[in-house]
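Here you get one chain, nothing else, as structure tokens; it is the form predicted on its own.
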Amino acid sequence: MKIPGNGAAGPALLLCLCAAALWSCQKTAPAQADQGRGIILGFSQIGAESAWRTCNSRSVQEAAAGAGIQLLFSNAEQKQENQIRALRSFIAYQVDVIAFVPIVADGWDNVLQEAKDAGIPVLVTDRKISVKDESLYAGFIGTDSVEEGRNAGRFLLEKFRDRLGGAEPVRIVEISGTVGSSPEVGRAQGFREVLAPYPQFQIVYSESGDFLRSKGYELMRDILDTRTDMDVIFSHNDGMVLGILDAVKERGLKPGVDVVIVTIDAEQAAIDALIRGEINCVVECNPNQGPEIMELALVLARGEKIERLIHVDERVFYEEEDLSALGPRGY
């Protein structure tokens, strides 16, 4: 199923009654506030590592307020142990529904079994998980990381169509996301799937930048110390690509001209760089998942089932595309 997409505190739980209106990542139609009255949702976010993540959190908080759902919001600060602790706190608090963005795919079986034993349905959001028993969680809502990687690869096929079938290679440097996270795995998989039939496309270097701007900068600076034989830089997110742009420009190179740059997320800063010609392609990863999460939480709180896999809508932004009518991204 595919439905349209819309649009932190420390490790301790933050009780968000969300009565006040919050500035919105993207305008959404508010749900009736009495729909969720009396329902408590425990939500564990991985952190606040980027503008994308901040918008994702804000979308959840706003949507909970609009639906009248009491939100227990926890920021894991990029640590799985903090998330597991938060989930156990939600179970002890006897929330009606748990939703969380998993930092990595593995390691959730025990705590999800505890939630199941307590009769609390769990909704996985944004990033996917790998468990032995699929019944440990009710379903997933989020972006399609594999398709995002495919879209990045498809752009390169079009960009370098003159080299298809020839001997001249297209050398790619890949800066990937957090190792073991579903976006890192999916984006790499989809990217390679599209390019695999064309041996001209060669990934000459791949390393994790952990989705952080600082690591993107450090990695690219180190890479440029040892090699300049690259035609493409593929970044798994905009945070890292902003650091990459800094490092490339420090060396006197023109990003988007001397080296083709493809990134994923579609933060405002990346769209601005695309318009300036410093990035060639931006693949959207939609952060505005809050309204759909609340709709699903209401269904689960009633004891009903949801679809196992739901993806939000996303698009791709290309170089030389007219983006004059594109509104503010909100992240």
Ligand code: AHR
The other form holds:
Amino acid sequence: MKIPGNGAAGPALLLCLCAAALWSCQKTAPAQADQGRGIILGFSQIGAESAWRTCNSRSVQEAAAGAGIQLLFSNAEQKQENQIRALRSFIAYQVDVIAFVPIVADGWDNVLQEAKDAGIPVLVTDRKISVKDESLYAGFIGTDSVEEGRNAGRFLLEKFRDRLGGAEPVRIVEISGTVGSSPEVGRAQGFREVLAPYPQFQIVYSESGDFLRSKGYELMRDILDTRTDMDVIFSHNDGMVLGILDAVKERGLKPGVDVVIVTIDAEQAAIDALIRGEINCVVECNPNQGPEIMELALVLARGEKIERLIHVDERVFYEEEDLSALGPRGY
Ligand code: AHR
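Same protein, different condition: the form predicted on its own was shown, now please give the form predicted together with the ligand.
Starting with the chain above, the whole complex follows.
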């Protein structure tokens, strides 16, 4: 029986799990698993908060289908409790491997202990976790959020090199991601680390927009009601920056000219805005993690170890760069 991967939550997952329950009674021998057939992977996704996330889900689903892996895909609709429930369902159905994107870093110890007790290896993907016992999961594959934040900071050092050592401040408004998520923590950390030696870079305001376009818009609209004393807006993702651009333009300001805009993800819409001159720098966050996740899942299903930490490749896109040869981003 083939269990289709899908992006639906709740009932769809339940259906998949029931099918898997029947199927798992006849689970195949390790030799068959070696060929990528007969493996069940339980995957808990955060939700569909951005084009980036939708692409990440698609990458997982397509790669699973390509590898012949039975995927139980659960959409947590932005709630950690839904993710924990999904992980428990995967354990109950004795999947071969669990992979998940943790919405926040903390709060996973108990459910991961349950997975460990059940002998099910766990792969953490995209976002990192913080647990007391590192042996609770097999490894991590995903993006390097700290480096992404550093890249955003490095661009500002270059952009404002004329002001380095001078008295004129560079005032930064930061719109950050979901509070307590590893990209929110890492991007803020890397950004500050690079700018810390230069006191003229001042983060004059910082607030979370939860990685959502609607919140990016609302926050920036409200901020611009009370202040325009900013030289830079640093957005932790493209979804929020698209809302920010709308709010900035509504005020009659020119984004990219009146205020420098730096963002992370490299969705097509952000690259298009970069080319139009409305964004000054886009740091890539690579969502196409599916193929590597499947390779690692196969290794784990064979009972073998994987590297503890794998970061996917990423680059930076700058203003004035010739991007005419850049292919469609796919997200
Ligand atoms: O975890 C990666 C982040 O999550 C991406 O930057 C963002 O778009 C998504 O919501």
